[in-house]
Every structure is written in structure tokens, then in C-alpha cells.
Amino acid sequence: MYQYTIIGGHELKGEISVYGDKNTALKLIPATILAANKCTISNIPDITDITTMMEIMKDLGAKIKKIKTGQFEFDTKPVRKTTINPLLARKLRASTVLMGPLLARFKKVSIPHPGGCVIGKRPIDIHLDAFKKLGAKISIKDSYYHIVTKNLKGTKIIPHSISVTGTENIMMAAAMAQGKTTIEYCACEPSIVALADFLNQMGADIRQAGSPKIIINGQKQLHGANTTVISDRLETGTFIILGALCAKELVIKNCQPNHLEVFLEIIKKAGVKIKRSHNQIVVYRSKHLKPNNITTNAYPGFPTDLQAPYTLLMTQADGVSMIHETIFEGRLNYIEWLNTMGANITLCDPHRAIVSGPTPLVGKKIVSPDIRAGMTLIIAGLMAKGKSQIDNIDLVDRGYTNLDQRLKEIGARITRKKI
């Protein structure tokens, strides 16, 4: 287990680059199972979730070769195993997206209920219901879901709610199903479009990805392809808030502002000053922040993964703001730590909080509850007066590459140690 020690209150300045999107990379890697020959993926972030996914792939039989930093070649032709290692699956929520490609290629897959970050219940019934409609049979035995089919057949699928991984799993399963599959009520995140583009490069026929309705014409076989992981919009949004709270001027490079249009409009209303170009955002420390309510929503709405850093931003606004989390239960658990540091946040219920500001923050010994909340507490430590110690930052490592080094390069006084 690792800990950060931060001496706060020092102004940041300089450039920070955005790395590849974790959520996209975690779907592109399993998609290579569908290819008859080798695939190359570039701009893969070096984080623990990716390491776990690579371990699962290797355990299934895949040959993975590192070409250079962030670029890997995947040869999944040797894959024969269809039972996912339970010890690895329980480390990673995204292990669910292995179901679709394994089922499409081998007509069977066995997986334990996946693990990962403990936020909300996040059942996998959307995935299982879709596989049933495509022609699979599902049984539960020895703590495993066993999914088998003679042939997957295209059909119309309408999930009961929007699910990013559900949409991605259905796309991968249907890419090699017989006939046409139509998915209604789809997630529209950039990661969906990136996965569809990769599958189409492999020979799939997927249309209208990024809209609420996706059409897939199944193909008999897919081939290898090369792709590059899109930049992480959540990291971009987090760095914007970091700059607004702590930096004289922060240049955020290698980003895609068009993936954050709603978020950018909201923070501008809150008084954050930014300049944007095609792949760069410059943000300036905001001295006069305005209170502004948010409600998290599916893309392109306000991202649930940026709710915690936005709440921190509102602790420095002059007035009262309402934070309404509509996506996951338990996502406001970090509030007690911000209050410990001096924030004035009232938790109304598991989904709503009222933030009263501005309030100065002071360094404390605190604990990271999850990836995004952990990153928020790090920013709080950077802006607080005095020393902060943040435990359980292993969770933050799941989503951010070389974080302490990147922060040091822009002036942060932060040290990492094993405890």
C-alpha cells in the first residue's frame, strides 16, 4: 500500500499531458480476441487496471509484446481458454467486457462476478439479458456465470438502462453474430465510438456508434488492425479543476476538448477561465468562483467521474451549490474527508449534497475511498494549508499514470512512499 505526503498551498505552473483513456483501452484490448491475426494498440496508459487486464489476457493464452512505451502487439490466435481467472476478475470491474468477444469467438465463456472499485451495485444483468436475446443460455454454478451458445443470432436489443460496458459487450458479441443486431438506448461515450471504429477496422460492420441506436451487421470473421487510444477526457477535466484551484497557468496538452463540451460550459459558468484549441486547454487560477448546481448524467451530460473534483471546486465558490449524483450509489462518500479538511458540505441523502463556500482547507491525514475521489483529495491537499497524508492511493494508481511525477513537474510538493 502506498501513501502520498503533500505540502499544500504552493502555486502550480507549467504543462501537463493527458494520457490514453483507461476506459477505452480496457475495451480495445479484449476486442483483439475477435481478430484472426495480430493487432497493435498505441497510447495505452501504464496503470494497474491495464496491467490486470493484460494478465487476464495472458492467462487466457494471448501473446502480448511491448513494442515501445504505451504501444503493444496482441496475438490472440493462441487463446483457447474461456474461463476467466477468478482472482484476476475480482480485481477488475471491466473484466465483464471479456464475455462478449469470448462468446462470439468460442461460443462459450465462464466468468465469476467481477470486482473493481466498490461504487454502487452495478449488476451485470444488462449483459446477460442481451446475450440471452442473441441466443445464449446462462447458468450459475460454483460462483460462476456459464454462458454458452450454438450460434449467436442478430436481434433487436433494448436494455432497461444505459450502460457503457453493456453497449460495448453487445457490440463485440454481435460483431460476429448471424444477421443484423439493433441496439436501442445505447451509451454514447467517446469510448463507444473508439471501440466501434477499431472493430470496423477489423472488418466489422457497425453503424451509428455514438448515437442512441447502433446497427451491427454480423461478419463471419474479423482480422487484425492497428489503433490508438483516445485521450482521457476524465483526466482532462480533473486537470482543468486542478488548474482552476492551484495553478497560475496550467497548459493541458494532448487532450480532446470536444469530448467535454457540457463540462466545459458548466465550469465556465462557475467562473473558471480557459482557452481551448484543437488538442490543448489552458486554464488559469480562478479567484472569483460562482456557485453552480450540477446533476450527473450519461454522456454527453456532466460525467459522474468528475462530480467529486467539481464538488471540491464548489467549496471555493462564493455561495451555495447543489450536487446531485444520479449514476452511482455511494459516490458521495468522500465528503466526510473534505469536511475534515475544512469544507462545509451537507449530505442530504446518498445522492445529493449541498456545498457552502468559500471555505479554506487545511492539511489532514485522510484516506482515498476510490479512484476519482482519491484524485480529488490529492487536489485538496495541494490547495490546503499545511501537510496532508493520503493513504490507499493504490486506488488512484488504477486510473492515473505516473501521477506524482507529473505533478512534481508543475511545482507540486508531493512524495510517495510505501507503508
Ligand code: EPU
The other form holds:
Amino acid sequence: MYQYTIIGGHELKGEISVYGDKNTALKLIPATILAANKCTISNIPDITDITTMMEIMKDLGAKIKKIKTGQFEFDTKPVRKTTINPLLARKLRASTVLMGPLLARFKKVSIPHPGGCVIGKRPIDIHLDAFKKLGAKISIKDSYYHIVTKNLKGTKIIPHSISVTGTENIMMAAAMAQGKTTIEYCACEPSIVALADFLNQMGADIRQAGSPKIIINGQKQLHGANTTVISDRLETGTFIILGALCAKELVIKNCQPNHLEVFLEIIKKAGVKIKRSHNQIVVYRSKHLKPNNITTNAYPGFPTDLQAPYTLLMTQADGVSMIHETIFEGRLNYIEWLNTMGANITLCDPHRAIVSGPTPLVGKKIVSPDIRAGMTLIIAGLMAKGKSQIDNIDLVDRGYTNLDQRLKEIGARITRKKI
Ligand code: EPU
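Given the form predicted alone above, what does the protein look like in the form predicted together with the ligand?
After this comes the whole thing, all chains and molecules, with the earlier chain placed first.
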């Protein structure tokens, strides 16, 4: 277990670079199972979720070679196993996205219910219903879902809700199904577009990814391809809030502001000053933040993953803001920790909170509840007066590369300790 100690209240300044997107890399890696020959992926972030995904791939039989930092070659020809290691699957929600490619290539896959951040119930019925529609049979035995098919056949799929990994799984299964699949009510995240682009480079025929309706013409075989992971829009958004709260001027490099349009509009409304170019954002400490309500939504709406840092921002706004989390019912659990530090936030129900600001924060001993909330508490520690100790940093390591080092480089007083 790792712990951060932070001495807060010191102004940050300088440049911070954004790494490759966790939630894209976690889908591109399983996609290589569909390729008949080797694939190379660059800009893969060095985070523990990726290490777990690589371990699962190796356990299945894949050969993975590091070419240089962030760049790996994947040879999935030797893969024979179709049962996903339960200990590894339980560490990682994204282990679900192995179902689609394994089912498409081997006609069978067995997987335990996946783990990941405890932010809500997180069912996988959308994935399973879609596989059934594509012609698979599903049984549950010994805590495993066993999915088998004689042949996947293209069909029309309308999920009951917008699901990111659901859309990605269906795309990968349908890429090698017989005939045409139409998915309506799709997720539109940049990770979906990046995955479709990669699959198309492998020879798939996937159209309109990034829109609510995706059309896939199944192919008999896919071949190897190379790709580069897009930059992490959630890391970018988090650093913008870090800059607005703690930095005189923070230059956020290697980012894609066009993946964050709604978020950028909303934080500008809240009084955050930014300057953007096509791959860089400069943010300045905001002295007069205005209260502003948000409702989280599927992309391109306000991202649920930036809800926690935004709530922290609103603790410094002059007035009352309503935070409405519509995607997950367990994503306001960090609020008690912010209140311990001096915030004035009322949790109305599992989906809504009212933030009254501005409130100065003071350093405390706190515990990170999940990746995004943990990152929020780190920013709270950096802006708070005095010393904070944040436990359970292992959860933050799942999503942010080399974080303490990057924060030190912009002036943060932060130390990491193994306990
Ligand atoms: N849902 C169902 N049935 C399903 C799948 C989802 O009812 O079969 C519901 C969920 O309970 C939730 C909503 O649909 O209420 C959306 O869930 P979604 O499936 O889109 O979430 P996910 O694919 O499991 C991904 C990201 C999350 C991110 C969400 C929402 C990955 C690996 N994870 O999760 O990222 O919060 O989309 O954008 O891509 C993170 O990075 O910290 C993280 C949690």
C-alpha cells in the first residue's frame, strides 16, 4: 500500500504533460486478439491497470514485447486459452472487453464478473444481451459466465442504456461476425472512435463510430496494424482544475482540448481562465469562481469521471452549486473526506450533492476511495493549509502515471511512502 504526504498551500507553476488515455489503451490491447499477425501500440500509459491487462493477455498466451517506453508489440497468434484468470479479472473492470474479441476469434470465452472501482453496481447485462443477439449462448457456473457460439451472426442491437465498454465489446464481437450489425444508442467517447479506427486499420469495416448509430460489416479475418493511444482527456480535465485551484499558471501539454468541449464551456462559465491551442491548454489560478450546477452525462456531456474534481472546484466558488451524478450511484463517496477538510457539501441522495462555497480547506488524514476521487483528494491536499496524509494511493496509481514526480516538477510538496 502506498501513501502520499502533502504539504499544501504552495503555489504551483510550470508545465505538465498528459499521457496516453487509460480507457483507450485498455481496449486497444484486447483488440489485438482479433489480428492474425503482430500489432504495435504506442503511447501506452505506465499505470497499474495496464500492467494488469498485460498480465491477463500473457496469461491467455499472448507474447508482448516492449519496444521502447510506451510502445509495445503484441503477438496474439499463440493465444489458446479462453478462460480469463479470476484473480486478474477481479482487479480490472476493463477485463470485460476481452469477451468480444475472444468470442469472435475462438467462439467461446469464460470470465468471472469483473472488478474495478467501487462506484456503483456496474452490471454487464448489456454486453451479455448483445452477445446473445449475435448468436451466443450464456451459462453461469462456478461464478463464471461461460459464453459459447457456433457462429456469430450480424444483427440489430439496441442497448437499454449508453455503455462505453458495452459498445466497445459489441464492436469487437461484430467485427468478425457474419454479415451486418447495427448498434443504436451507442457511446460516442473518443475511445470508441480510436478503437474503431484501429479495427478498421486491421481490415474491419466499422462505420459512424463516434455517433449514436454504428454499422459494422463483419469480416472473415483481420490482420496486424499499428496505432498510437490518444491523450487522456480525463487527465487533462483534472490538471485544468489543479491549475485553476493551485497554480499561478499551468501549461498542460500533449492534450486534445477538442475531446473536452462541454467540460471547457462549463468551467469557463464557472470563471476558470484558460487559453487553448490544438494540443495545449494554459490555465491560470481563478480568484473569483462562480457557482455553477452540473449534471454528468454520456459523452459529449459533462464526464462522470470529472465530477469529483469539479465538486472540489465548486467548494471555492462564491455561492451554492448542485452536483447531479447520473451515471453511477456510488460516485459521491469522497464528499465526507472533503467535508472533513472543511468543505460544506450536503449529500442529498446517492446522486445529488449541494456545495456551499467558498470554504478554506485544511490538511487531514484521508483515504482515497477510487481513482478519480483519489486524484481529487490529492488536489484538495495541495490547496489545503497544512499537512495531508492520503492513504490507498494504489487506487490512484491505476490511472495516473508517475504522478508524484510530475507534481513535484511543478512545485508540489508531495512525498510517496510504502506502508
Ligand atoms: N450499465 C448497465 N448495464 C451494463 C453496462 C452498464 O446498466 O451492462 C450502466 C452502468 O451501471 C452505468 C451506465 O450504464 O450506470 C454507464 O456504464 P458504462 O458501461 O458506460 O461504464 P463502463 O464502460 O463500465 C467506462 C469507463 C469508466 C467511466 C464510464 C462512463 C472504462 C474501462 N471505464 O466504464 O471509467 O466512468 O465508462 O464514462 O472504459 C475510470 O476511468 O475511472 C472509470 C471508472
